[in-house]
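What follows is a single chain, given as structure tokens, in the form predicted alone.
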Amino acid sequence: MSSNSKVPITVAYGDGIGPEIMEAVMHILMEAGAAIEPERIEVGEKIYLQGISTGIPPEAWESIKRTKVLLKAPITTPQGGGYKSLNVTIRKTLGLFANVRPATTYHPFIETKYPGMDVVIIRENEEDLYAGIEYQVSNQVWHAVKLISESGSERIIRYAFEYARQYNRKKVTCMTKDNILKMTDGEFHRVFDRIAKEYPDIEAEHWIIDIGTAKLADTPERFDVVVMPNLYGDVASDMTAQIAGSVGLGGSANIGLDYAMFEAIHGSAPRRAGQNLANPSGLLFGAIMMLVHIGQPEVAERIHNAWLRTIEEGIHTYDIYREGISKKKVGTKEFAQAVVSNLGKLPEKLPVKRYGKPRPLDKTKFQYQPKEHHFELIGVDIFIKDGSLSAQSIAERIMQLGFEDLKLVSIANRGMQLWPSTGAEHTATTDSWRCRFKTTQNYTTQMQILELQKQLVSAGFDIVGTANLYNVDGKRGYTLAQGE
């Protein structure tokens, strides 16, 4: 085959056991007749440590905005100093707004209590928690915004849907926290039901996230894919790797409509780093789902049936050596090789495994259209700081204002209403209050608001962050404290 045919792709060698890995996946990949240019950029660690707050620097970018494709062994984010997550900024840089992490047992050969399970993770990749906006507001409490839009949903659980249907899958359940989170969690579930009537011809059902994860580690047979916003599919997605074998096992794609990324599931594991260890099998994994992704999946079937025969084969790594069952526990090399050795030969006991020909996403289908909605500003929470005062004393010289556009109607801490009393005087309180202020026509203004947070910094008050209130179509734009 000539260079020319080559689909050129980057590959980051990353840090701690990345390099061991990243060698020994690459190796199986050129013996298995990979029709790849590798373009080998630097990453993580070493460029965080020049003083690239990134993790990543402008030569490796042009690399990976020229081949569309990167194959990333693990990084090491340094601990402290306002590091970002490497992942997290190629993602959202790139737009890989759905990660795919497949979690297949290997019974009876790799130790597992569930012989028959076969989920596929989905996971929402560019926002929720992971938007990581944090703000410390007083001496004793901090903020995260959690972050869900309806775009974002939209394509994730569409790309769940699409997913499905390529590969045959039955069913696509969605897992949320809306009972409690109403608004955040809640957008992602009604996008989900919304969604769901496209595709009759696939089961959809919707599960609260902390039953639905019981069910998932007890019961995963009963699941196939499994959509979800992106802090729960992270936390699921190792869950269900562990369970399946190890999360070395594991391997991710993080899949955008024009790039995508490909990695194992784990870390970097400084600790094993240097000693031939570590299972390579969790990028080898991510690897394969870059050649089906590329228009290899002959090659793909070539390596993950010579993974299938290696493992019956009872040649394994430290992590799922066992007893009785392993022939012989090798190291990242050895295995690598046992793996070339056996290509083009067949598992004999494992199902084969086989890849159809990728269909590319139809972008139209993830094309978003905004919808108009009404708001109407009605008015605001004010957060302020003050340690050493109650909610009653705090409410009685705000009224000492004698403010009259804006009129206090509570005053809350750590989600608890405590003004007007609600009996709950052994509430625990810090020194972060939420003091929510309405209208007292039918509307508010933005100065009208500026005018009341003048008067609180003129009386005193420590401001240190607002909130606007908005009713949105009619309905009521933001959530209320308990005992509200």
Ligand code: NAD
Contents of the next structure:
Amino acid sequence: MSSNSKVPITVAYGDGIGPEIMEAVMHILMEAGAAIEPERIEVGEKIYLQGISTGIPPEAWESIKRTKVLLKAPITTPQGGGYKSLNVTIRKTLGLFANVRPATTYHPFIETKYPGMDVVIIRENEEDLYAGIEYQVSNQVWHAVKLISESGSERIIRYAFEYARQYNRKKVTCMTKDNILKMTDGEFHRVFDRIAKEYPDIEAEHWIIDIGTAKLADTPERFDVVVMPNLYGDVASDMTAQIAGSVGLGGSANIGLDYAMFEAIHGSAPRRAGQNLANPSGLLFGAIMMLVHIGQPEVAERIHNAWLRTIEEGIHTYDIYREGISKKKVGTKEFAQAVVSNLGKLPEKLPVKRYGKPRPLDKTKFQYQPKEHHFELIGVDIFIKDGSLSAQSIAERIMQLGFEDLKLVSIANRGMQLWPSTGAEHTATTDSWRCRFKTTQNYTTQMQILELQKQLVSAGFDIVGTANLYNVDGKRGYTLAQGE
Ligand code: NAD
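Starting from the form predicted alone above, please write out the structure of the form predicted in complex with this ligand.
Every chain and every other molecule in the complex is listed next, the one we just looked at coming first.
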């Protein structure tokens, strides 16, 4: 094959066990005939310690932006403050909105409590509580913003259905907590129901995250593709990786519309570094997903089937080695060599892996059509910091102001309405209060809200934040306090 037809990819060898597992993976890729042209970059510990707080130097960015594909070994984030998570920086900078983590078991060749488990967790990667918007609002209280967008939800959910089609999966399960988070998770669920209708060939179901995760941990074989907002996906994908056998087996893809990053799910395991012990399989599965992504599914298949054959032969690294099941305990290099020797062979008992024809993401399907909604300003929540007062005394002081247009309707502490009384007097309170004002007319204005704030500040209230209350298309665009 001429070098022209080779696909340039960026490769980071990482820290700890990173370099040895990457060498093993590159050896397998090259022997399997992957048509790639690797460009090596330095990221991680060394770069952090040079004083680059993201761990990624400009020349590494230059390579990633040119090749658009990064295969990355795990890196070590040095102890101590000031270092930014390299993974979060890469995901956010490159718009890698989908984190794809397959978790499969290989019964009876690798010990597992879950024979028949073959699930793929697709986690939203950019939004939710990971938007990183947090505030301290009083001496005792902190807030975090759970940010869910319609465009972000559409993208990840559509990706999950497209993934299911591409990989011949039958069902997509969505998990949220929309019985409590009616607006944010509610939106994710609503978008799921809407997008699912466009994929009638794929079964769609929704579970509340608590019971859904419990079922996923108990009977993972009932699930196929599972799509979740960021935080739930983070927890559930580690859980499924762990119950699948070894963290050393899990690969992960971070996919965007223009860029993609492939890696192992595990870290740099510094205690195992330099001893030729680590299992290179997690990173190998990252590389296999990369091969499918760059349009080389036949090479991906060759490697995957050789790997399955090696596992069947009982050639196992220490983390999956079990007396009575395994035949030979090997190191990183020997394991890679065994996979290479099996290239061209198929597994005899485990299902043969087929990747089919690659279908690149149809970007046109991912174009978001913004919709205009009618917003009517009908009030404001004003958060005040005050440790000395009760809800009753706050209410009395506010009402003395006699502000006409906006009327105090509720005071809540930790989301529980305490004024007007709801009989929750025994609820523990903090020094952070939410005072809800609503217009006595049909709607109010930003100017009226500013005027109210001015009067509150003049009366000595310590305002730490505000949130406007809107009716959106005639429906309440905010939630009620408990008891309101
Ligand atoms: P870890 O995943 O590195 O190790 C956890 C345990 O799993 C260890 O006991 C290790 O022996 C075992 N293990 C991990 N990979 C293995 C493999 N390939 N083969 C056999 N056994 C394996 O998690 P940690 O110890 O919490 O983190 C170590 C470092 O890795 C930290 O600096 C952390 O920030 C970093 N980290 C990086 C990434 C990444 O780059 N994507 C992800 C997670 C953690």
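Numbering follows the first chain given and starts at 1. Keep in mind the model is a prediction, meaning the values are calculated, not measured.
Co-membership of Ile325 and Ser341 in a rigid part between the two forms:
Same rigid part: Ile325 and Ser341 travel as one unit between the two forms.
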